[in-house]
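The chain that follows stands alone, in the form predicted on its own, written as structure tokens.
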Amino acid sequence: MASQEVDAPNVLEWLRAHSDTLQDCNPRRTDSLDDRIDRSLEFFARLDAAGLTGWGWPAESGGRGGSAELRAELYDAITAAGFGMPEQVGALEVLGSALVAHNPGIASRYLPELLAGRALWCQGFSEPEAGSDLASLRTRAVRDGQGWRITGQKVWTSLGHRSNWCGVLARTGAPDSRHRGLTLFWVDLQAAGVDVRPLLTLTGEEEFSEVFLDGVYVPSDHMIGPVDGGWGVAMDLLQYERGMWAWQRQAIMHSTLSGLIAELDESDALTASIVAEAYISLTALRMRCRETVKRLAAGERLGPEVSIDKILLGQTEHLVNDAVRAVRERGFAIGDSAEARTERAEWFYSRAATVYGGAAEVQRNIVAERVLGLPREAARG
């Protein structure tokens, strides 16, 4: 993906270039979680030091400017010059894109933080019972002086628990409003009243957690976007998250193949066929983002089209996984080593991508119904 910005560094060849210094922050897959989290941090912060985060954020948001263009191409020079992604990457895409859409003053206060590698930010959108429905949320905001009381509960927040702020969408309006009533709130997580909770998941790690908020005061500036407005932000919010998001999953998937092509043995046609397969659908996964990308960068607002890309990604992971069981076969199914422990627990996890984000038979029935005009019965037939 060539960027027309002259100015920006060239990251792959940086990070070739002090790649034996960096190793001590590379966050490895093969690390646990905390450990990849420390080491996401300390590794942005080199990079933010060389002048090299920020490239594709506004400059009056705490970025360097530049088009978003140039965020595609740090992730795709991290995981070709050989280092994990940082955890913290995916949040700033789907919060940092908001942020600066809808509250350019929170941007601009608290952006520079992350990309120096400060910081953590998460999302606390679904709830027990909002889901794919997030419609349906219960957690409430109310009023209080110059400010507002948040009160209910999150679940499946990444990284919730070593985050400092969450971006947490609330019911301000009446409680059958649905998605009329929604509003955007900048939480600190340090706040009184939260308590974030952990969970253990089958990866043996705890990604995600739960995260109460009882009568949390949240100021009236930490707002992202209108009052009510919430569901349009989240509606915005979803592009980058199946644009920009997409775009580091493939960027790290295609290390991952990468690596199995060459100790693939050829004569074995049936996993030379499924290591095929999910190079096509993975080859099909980067160029759609590469649009997607490419189209939001130009300042598009994408529409359920960006549904495609949700499926595509799915689709891919599950694929990329399978072909990695497939090759690396007995040391994969009882291998001891952190390599293959970490594979399996990727295996697992890769289960859970047609579901999180929005599930696959929702995404089918979005494109059915409003990209192909399919009737409603038609498309759920």
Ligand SMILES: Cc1cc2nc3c(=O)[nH]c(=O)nc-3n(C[C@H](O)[C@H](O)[C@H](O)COP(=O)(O)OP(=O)(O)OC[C@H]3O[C@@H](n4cnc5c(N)ncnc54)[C@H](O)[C@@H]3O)c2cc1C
Contents of the next structure:
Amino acid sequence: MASQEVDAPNVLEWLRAHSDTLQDCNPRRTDSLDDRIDRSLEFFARLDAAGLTGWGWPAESGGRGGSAELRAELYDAITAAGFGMPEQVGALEVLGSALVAHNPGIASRYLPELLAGRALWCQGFSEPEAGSDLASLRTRAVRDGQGWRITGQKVWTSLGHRSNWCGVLARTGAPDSRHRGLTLFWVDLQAAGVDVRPLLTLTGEEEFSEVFLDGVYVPSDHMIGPVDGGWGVAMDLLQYERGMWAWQRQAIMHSTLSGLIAELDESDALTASIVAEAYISLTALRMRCRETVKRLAAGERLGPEVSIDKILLGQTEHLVNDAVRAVRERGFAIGDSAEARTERAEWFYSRAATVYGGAAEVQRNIVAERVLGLPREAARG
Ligand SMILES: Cc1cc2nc3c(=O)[nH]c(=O)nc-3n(C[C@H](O)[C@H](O)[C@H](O)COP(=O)(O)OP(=O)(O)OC[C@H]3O[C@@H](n4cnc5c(N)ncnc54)[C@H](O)[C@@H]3O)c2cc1C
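Swap state to the form predicted together with this ligand from the form predicted on its own:
Time for the whole complex; same chain goes first.
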């Protein structure tokens, strides 16, 4: 992907030249999520000090300007130079894009902090009884003077326990207003009334949190988009989850698969075919994401067709991590090295790719009904 409209530095060259000195903050997957987060913050701090973060984000929102494709180039360069993807990139891509589009004032205050490795953000959408059916969420925001008070519970909040700010979707309309009565707020997780409780996952990491909000005060200028307009903002933000989020994931998988291919025993036809299937899916994903990122960078509004990107991403995550398991077979199953533990953790995480950000079954329904125009599924009696 080439984007030369501004004089952005060549990040791949810089990363390669400074590879040795950056190893102490390489955010590659390790046993400890907290360690990885610390490394990610330091990695971004060093990149920022070298003037390498912020490209592809509008200057009026705290970035350095240029096409959004520059962000895609940065993520590709990070993995191509042998580094792990910094943990803050996911929330940056999803929430950063929403802040820039719907509250540039807030973006200009908070985006530079994240780009300099001084902050982490998280997304507070899902609730115990509102996942795929997000419009049924019950966290409530009521007016209080110049601001709002939010009360409710969020769950599966990735990196919640280390985050400073959370994008919280709350109900501002009547209890039965569904998607018409939601508003997105920018919430300080250190504010009075916030209780963040980490959840331990199967991999032994506290990757998610439950976030309890008890009358948490949020000033009116910390709304992302208009009152009762949160659904539109959430749908807008999903385009970036499909686009740039998928792009940085494919960059990670590209680097993983390149390593596997290099050590493949060509006489093992079965394993070679598993790797080949993963490679074909990854290539399709990369091509698809490339077009999506270009469309986003050109300011196009994307429609239900981006669900295809999400389906491809989930499928590819499964295939690539199954390929790792097939090639590293014994070590993967019973090895106790840091590498084996990391591979197993990645494999477990890959199973979540058909759930987070919109479950695969729901995406297939969207493609069937809204892209292919097939009839809606008949209600079961
Ligand atoms: C790794 C990971 C990270 C996450 N991070 C965050 C985060 O940072 N912030 C956040 O807010 N949330 C996060 N989530 C939550 C995620 O968005 C939800 O898990 C997801 O939306 C699905 O909701 P649910 O878990 O309640 O499952 P449900 O909605 O209960 O779905 C259960 C099953 O039913 C199927 N199903 C549901 N509805 C339909 C339908 N209409 N048609 C066909 N099948 C259907 C689903 O496909 C799924 O298989 C994360 C989840 C994971 C796994």
